[in-house]
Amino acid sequence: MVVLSVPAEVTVILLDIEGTTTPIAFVKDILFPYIEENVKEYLQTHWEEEECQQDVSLLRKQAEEDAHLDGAVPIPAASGNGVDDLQQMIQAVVDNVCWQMSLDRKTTALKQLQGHMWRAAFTAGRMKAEFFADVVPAVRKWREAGMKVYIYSSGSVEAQKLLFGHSTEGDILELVDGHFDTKIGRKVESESYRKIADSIGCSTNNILFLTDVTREASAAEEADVHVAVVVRPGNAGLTDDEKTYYSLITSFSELYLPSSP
């Protein structure tokens, strides 16, 4: 077994989750495909609620936006009460979503109305995240050495949540100290992994990244944070230059954690 040390003033590990602690199969096989099945249903149950009305408007705000894509589906506001009417609009805005997924779209608005279709799924026992086998005892382990562990995913801190606090393994909410999402920075920029440091309160070498998508660990190490490439089952493949040049490791049980003094 490859065995990777973990430097010495390593004291925060921070985590991306697709490709890293969860199967980039789980995300596309079944977190997206439940929306598209499910989006209609959903609306229809929710419609009334506040919740709900705002998703629909910010896809409406969204749909005026792309007025000039080729494809753009128009979501239309409602013109009288009729059930005909309402029906409508309600097939326009599932139009919209597949659409805006069939794109792979990353618009707030979509990403809105998601995370409370998740939110739903999760909290009603429909599903259950997965992940890597070694992810929860490695965990478990690093928070017993006295490391502490963050999350920092494209996907809102709201759904990391719910895949932590809904997962095979249980509620794991309480193996993780914070986390991060886009709103701190984009993860292919150096200056998110600074600021991320600045709010853990630790200096950028005290933290080690670990992620699937190399141009992450790019940008975490221009920050001068230590960085390891998780290779999975179904992650993008790597060049033979990135595969000499970056630490890599298929399973997190291959981190070797120097024994605290």
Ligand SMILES: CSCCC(=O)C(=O)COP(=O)(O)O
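Only the largest set of C-alpha atoms that superpose within 1.5 Å between the two forms is called the rigid core. Residue numbers count along the first chain shown, from 1. Nothing here was measured: the structure is a model prediction, and the numbers come from that model. First, how it differs from the form predicted in complex with this ligand.
- Once you line up the core between these two forms, the Cα of residue 99 ends up 2 Å or more from where it was.
- Core-aligned CA deviation for residue 39 between these two forms: 2 Å or greater.
With the form predicted alone already on screen, would you show the form predicted in complex with this ligand?
FYI, this one's just the chain on its own, none of its partners or other molecules.
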């Protein structure tokens, strides 16, 4: 088995979710279709609720920022003019969400609504999150060795907690010391990793970030974070240069902690 030694200065392991702890197929074939199939009914049922109105406001603000993009779907401001107006508005939100999802956008607005929609499915036990078999044993081992384990995903913190709280391995939320999402910044920007280190109270070089996306690895590395690229079944392929440049692992069990027995 290939072994990657974790540098002695590392005290925090920061994990991506999709393509790293969890198969991309679970996200693409289960989580995302749930949104596309249920968004219209969800909006119709929850429209009057404060949380739903906040989600729509955030999506409208994002739509304004996206107006220059090809195929962007605007969300009109509410005029309060009757049932037809409301149905048009709901349809615009549905079309906007589906357009963003067709591009796999990682906007905070989209991710916030998705998190709220998944809540009902997870808490009712209709959905359980999948984790690669090596994830939970490795995380337990790292924590026993004194490592802190954090999550940094484009999925909202609320969605992350749903996944870890309702998984095929049971409730594994207690294995995570903290969560970050795009509210701290985009995963492809190095400043986000500096802010994460500040928030944890460590230096960036105390962190090892595991991700499947090389643009994220590159941003983290620019901030002096240690990185390893995770190669999982179903992940996007890497170029030969990327394979040469990055430390690669195919399982969390390939990480060797100097402090572990």
